[in-house]
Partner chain sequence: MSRISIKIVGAQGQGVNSVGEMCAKGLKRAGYCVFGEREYMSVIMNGHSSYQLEISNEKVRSAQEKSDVLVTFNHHGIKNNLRDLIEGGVLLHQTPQWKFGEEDQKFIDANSIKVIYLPTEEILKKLNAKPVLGNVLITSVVWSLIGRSSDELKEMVRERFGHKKDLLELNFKCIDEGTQLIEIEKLVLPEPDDCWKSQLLITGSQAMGLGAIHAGCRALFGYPMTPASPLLTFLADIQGESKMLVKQAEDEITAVQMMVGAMHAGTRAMTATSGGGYDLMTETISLCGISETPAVIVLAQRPGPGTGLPTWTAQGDLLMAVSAGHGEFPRVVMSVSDAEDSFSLMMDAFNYAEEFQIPVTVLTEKQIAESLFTIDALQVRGDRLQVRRGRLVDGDGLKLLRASDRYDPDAPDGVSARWLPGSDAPTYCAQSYEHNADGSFDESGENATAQMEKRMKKMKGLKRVLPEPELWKVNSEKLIVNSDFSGEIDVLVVSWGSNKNVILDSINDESVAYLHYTYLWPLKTEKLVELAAKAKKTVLVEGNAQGQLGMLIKQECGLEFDERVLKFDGRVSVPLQLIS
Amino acid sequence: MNQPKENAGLSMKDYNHNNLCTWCDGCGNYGILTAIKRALIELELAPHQVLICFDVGCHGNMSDTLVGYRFHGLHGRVISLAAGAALANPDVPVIAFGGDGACFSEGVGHLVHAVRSNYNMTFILHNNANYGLTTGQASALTPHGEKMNTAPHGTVEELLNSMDFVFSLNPSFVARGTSGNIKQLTDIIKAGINHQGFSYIDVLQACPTYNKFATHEYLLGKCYEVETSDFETARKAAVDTSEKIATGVLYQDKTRSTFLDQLEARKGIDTRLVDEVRKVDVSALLAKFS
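Would you give me the structure of the chain only, in the form predicted in complex with its partner chain?
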């Protein structure tokens, strides 16, 4: 990754946008916004050197609150959109933000296959355990029995354990942070961006308006930091949140090849797909049909 020296003087100002912020008071998104800006600055990446993709949801409204190349797409589809961009130009780090509604219901298939495919990109899940923007419906990550919008008598569907789910897909990078621990989250995001492959970052996010069960205080009290460990240990620590919630970079496999690196047809090619757009002579290929 290019890290030109002149970027060393970057500050938060460089990533600020003048637009108004529309999140509720106490929303965890503020903490995540601060962490992403800090991470990019500490990585000495200028706004024009990154592509940040947003799903549709409260978290997606972050697209208005920072600068940098951004794509605010459709609900549930951010992972595929970002993956396409990451394949086309591996020199521009691609970061995708999605909600738990977007990525564990509407577009859960994309998450499954992105982990399997190990695209080189960073995915940050705003896990507020509900649909914020559509005013507090249950997501697959809402605890069973919670009374939610459209489930006034409590949800009947079983909770999906996001960590168990992701670990079952044999991921190459799994981390968990919270919106209240900005310093730690900054480090996690930096590690995610530096990882070659698909980085899954599950951010437990306070939602004071709709999530009354996992509040900011609750999360701060329950989270503890762990060292990165082997797959089985990491999985165990990640899945069991009954007593405490393990956070940090839980698991990373640095030996795994990315999707692009494994493509036989692209081996030994230095150019990126974005450099290759020109009229191509196909005479040799056409000759096969003579």
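Whichever C-alpha set is largest while still superposing within 1.5 Å between the two forms counts as the rigid core. Small disclaimer: the values here were computed from a predicted structure and weren't measured. Residue numbers count along the first chain shown, from 1. What changes on going to the form predicted alone:
A displacement of 2 angstroms or greater separates the C-alpha positions of residue 282 between the two forms, with the rigid core held in common.
Okay, that's the form predicted in complex with its partner chain, but what's the structure of the form predicted alone?
Just the single chain follows, nothing else.
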């Protein structure tokens, strides 16, 4: 990704906003915020050169703490929003953030088709295994039997294994990190942005207020880094979290074509879809039916 040389002087301050963070003390969102800013400046991407989209949830407050082009969408719909932007102008890197509740409940259909279509964008899942904004409501990724605010006797639904689900869709890029390992997460995000296709990044994050079963210390102690290029090996390592949790860029297929590159109707066309949007006088067409 070649950017103008003047971007070489970028620093964290270029992405800092004067708005105060409103997350709870110890929230994993602080680590993810730091990692995304570090990734963008290390890629020499200025705030005006990237689009960052947010879903509804605690993570969405990040849109108030970053400088740049940000779009705060509807609950569970951030992937479809970001995919549209990525299709409209492939020259602008598009990054979308969503929570485990919004992504695997309201918006799971959008995730399915983004992976299978291989839209050229990066999706970062804030996985704290609950709906933090609605004060500890169980999500599809909350372990079975966990006692939550909305399930005081323990959740009765079975946990949806997010990694097994994503791998079943034949993805071109899958990674997992933790909010406590900022250096590794920075490298993962950079790899995801540079990947041509849909980059799925699952970030295990601490929620000190409502998630008492996956603390910051627990995650750091259980995670280990994996490097593999084999699909089945990567899937097995990602799914099995009984003893340890595999992190890193777990799988990447650089040979897959993106959605736009596969469209025959776009072959040989140099313009971007965003360039082709213009006002058209349809009065003559309407006159035929009047």
